[in-house]
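Just the one chain here, the form predicted on its own, laid out as structure tokens.
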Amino acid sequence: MVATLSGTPARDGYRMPGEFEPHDGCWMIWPERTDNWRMGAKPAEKAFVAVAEAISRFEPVTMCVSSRQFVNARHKLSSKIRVIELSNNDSWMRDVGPTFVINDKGGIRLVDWDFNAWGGLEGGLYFPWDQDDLIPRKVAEITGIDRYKAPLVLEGGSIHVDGEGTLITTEECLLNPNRNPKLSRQEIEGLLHDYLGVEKIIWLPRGCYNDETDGHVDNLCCFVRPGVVLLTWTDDPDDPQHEISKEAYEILRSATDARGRSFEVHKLHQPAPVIVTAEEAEGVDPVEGTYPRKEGDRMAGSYVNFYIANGGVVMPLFNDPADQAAMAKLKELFPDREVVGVYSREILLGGGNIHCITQQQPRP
């Protein structure tokens, strides 16, 4: 029987490991919403299949699918990918799924955060989100892993940890009044300590330009390993992203982590601005209360939004001249992992990228 635990992970000796630590597998959710994914989500399906198959080369993948899409997904995914029926509102497993925590005795538990679709009724991206809010509880039942229920609205894409006590996030997201308006910065820091086992929090002011998630850090900056971070970058002073990245770079360069180390900061140059075309905008069904897709909008394209798997890195590609330089940089920073690129424009059109649609389950 799966227990809902009292107490907190930190008090019980648990911590969130870094994504670069070993995994037992990866969780994803099948795309379906025609008010977010164009052309009946068929182009998005192909991108999700490509990501799932790439990750499955390195670790087991579970794809969660609605009852309506189960047969379709099972047909399109290879037999090595597990497909299970799980109700959902949309397909952002990073943000709606659980955060797994481990201890040094072989234990694993999960944290079930509150989810309000990136802002609830004050800027949220869709309604309702009731099925997404239940996903961590259902994952606990499927896996038999006990869970903590955290009293905090938080999406997994809004945090990155080094597994050694340091967390990076953005003020734009975690301090946004549409998430936890009754909590102060200090109270939020306390809950992050209690439920993730972190000791030090690095606050970056803003996420990527035009990121509809209110600036998730996983599109801007991530840990390569403890003490080493990767930051999205542009040299163009006329690009709004330049000021955002420069500000973050200066903060990271002057900060130290929970172990007292200065950060080694690497720049990962972004693709050229990715703009929604008329055809792409027209392919989405307009629904009141859902974030609109409009021709001419700039999307938050970033190579930082990759997934670290066991022995691999699965990164987004944009058919941009910067693709090869970004891939070369990741190969340099992850010499012991195979870097695999997946063309991910269709995922970006839905509002995120490869990291956003995946959630790792660490190995105890």
Contents of the next structure:
Number of protein chains: 2
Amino acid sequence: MVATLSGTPARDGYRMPGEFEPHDGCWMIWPERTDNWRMGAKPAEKAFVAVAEAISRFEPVTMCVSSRQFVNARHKLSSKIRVIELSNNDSWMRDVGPTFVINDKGGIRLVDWDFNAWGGLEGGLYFPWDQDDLIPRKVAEITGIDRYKAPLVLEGGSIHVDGEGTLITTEECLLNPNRNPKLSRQEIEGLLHDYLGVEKIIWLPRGCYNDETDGHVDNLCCFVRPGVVLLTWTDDPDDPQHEISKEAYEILRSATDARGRSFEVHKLHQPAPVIVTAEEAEGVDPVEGTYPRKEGDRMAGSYVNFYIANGGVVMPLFNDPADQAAMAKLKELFPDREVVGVYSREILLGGGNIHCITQQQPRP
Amino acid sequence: MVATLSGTPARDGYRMPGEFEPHDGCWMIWPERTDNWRMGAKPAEKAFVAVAEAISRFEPVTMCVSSRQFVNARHKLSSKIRVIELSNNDSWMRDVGPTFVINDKGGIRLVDWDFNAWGGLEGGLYFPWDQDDLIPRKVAEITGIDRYKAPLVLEGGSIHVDGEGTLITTEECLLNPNRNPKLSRQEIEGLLHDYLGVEKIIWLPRGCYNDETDGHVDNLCCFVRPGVVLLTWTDDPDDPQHEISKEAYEILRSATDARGRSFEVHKLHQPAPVIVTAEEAEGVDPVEGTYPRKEGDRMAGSYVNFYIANGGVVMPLFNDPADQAAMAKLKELFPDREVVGVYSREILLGGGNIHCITQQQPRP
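Show the other one: the form predicted in complex with a further copy of the same chain, since we just had the form predicted on its own.
What follows is the whole complex; the chain from before opens it.
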């Protein structure tokens, strides 16, 4: 029996743990829509398989897939990976999936946010999003984990938490009128408190340059552990990202977390701008109502968009000169984890990266 | 990790338990196709809900449902019942679902048979059946239960076992050239031995009169417990069912089971012939390739088509004068179980009954 709970996680003693805390596994969704993924999504499939196989070295992976693609996905993934039929509108499990919350008595529950495809009819990335919006409910049924329904449009990629009361997000996304136009900043803070068990919200103004999600924080910065954050960076003052990162850096340096600590802020130098080629743009079906992929568009490439697994970090690589330095930095910051790189240009061409296509299920 | 096993259940020490042994739960599929279920399947939905709710009083029920019907099914079923997205071609979990096998060390595995919609292109009931055929594989992934792939076309409703080495089936179905034309009776017996752990097969010639499944045994007779069987019956010599039941009765009376016991054979008097009305026939979409529902057709009504749950029996009722005697007989035969009747004409109009739409998952 799966209950839809009437209280809130905070009132019931639950909190969202940090991604660096132990996991029971990772959820993903198979890429499929040909108006976002070029060449029938076949190049993206390879990248998703590589990410899933890399994560499965550290923890169990469940790949959700539409009935149309079930046999194909089952065939292309190793038998270590569980493949579950689940309808979807696209493959961003971070944003459409549930947020799991735990308590200190071995309990786990999940939060089911409202989802409107990153902006609904005012700047959303595709239509409809009805199947995406059902995913947390279906995950609750599959896992037998009880569910809270939160009255807030929120994507998982727009928040990062330290598991000790602190949440980082961006005004560009969470205060965007295309998400929760009727809610004030204070009301949104109240709901983040109620549904994630956080006490303090750090608001950064903007996410990465040209990020079509309206500036999700998970492409910009993340927690390494409580008190330690990592920020995408460029020293090039002519790159529009420079001002964004500098602004965030200054806010983080002067902020304190829920426990009163100052942040140790590390910089992760971004790759060179990732520009969509003519060949890449041509491989995408043009569909009215879906965000287009045009030659010359700059994608929001960032090394910060990695996934922290049990004993591992799975990070994006771009075949860029900065790849090695980024990997070295993550190895230094996560000395107890194995850092695995996956070439992920094909994921970025769809509008996100490794963190965006994954969702951890914490161990209660 | 879900394995596809290379051995066979018999070799690995597994057997199919009797339905009367303890269950972990019951699997069902939501009715939907409008070329089999009248009035958009809405009357059938009510009957399926009644069956699911009745069974859920005794053991957990999982309702599988297509993405199209997920929200509707979730809404109409109580929260006790788990609802899982699973594509299907129709709703006969007994026939399309896995057969679970257990060992005496707490192990459970499942057998994935070939499925061809009760006869494939030579007398099958609809086309295609591709989604039905994937269901056992998907159940394996959902449950994490390892899977054997059996090289045999078989529907779960065509067999009954006593869990102690005996299987009852019909020649009309299992020897039908539209199932396994290249296999001899002996080869089929060998595969039943290998995949179900049975030692002795009792072959009855025919199933119920006008049963569109080609005579599934589960509409004709079943085990109450090892050594005790129950057979649908009519005393009317003008009813074509009379000869079929008489023939089966004589075979069962003279047979012995795998342990050498003779059978105690009980008779369960059938309801009056269930005839499709004009209104019922008109509510079904005519589709080429789907078995038609015509006014005046006699459906294969039988009280034997019940489901044995933990501590309960859920039996079909027809608003027939014979209902009360049938229920009294089941109460007498199952003194330790609560017998619950569900009016199931709408299920029968689709071609089966309560046993056909359920599949038990035994407790290992």
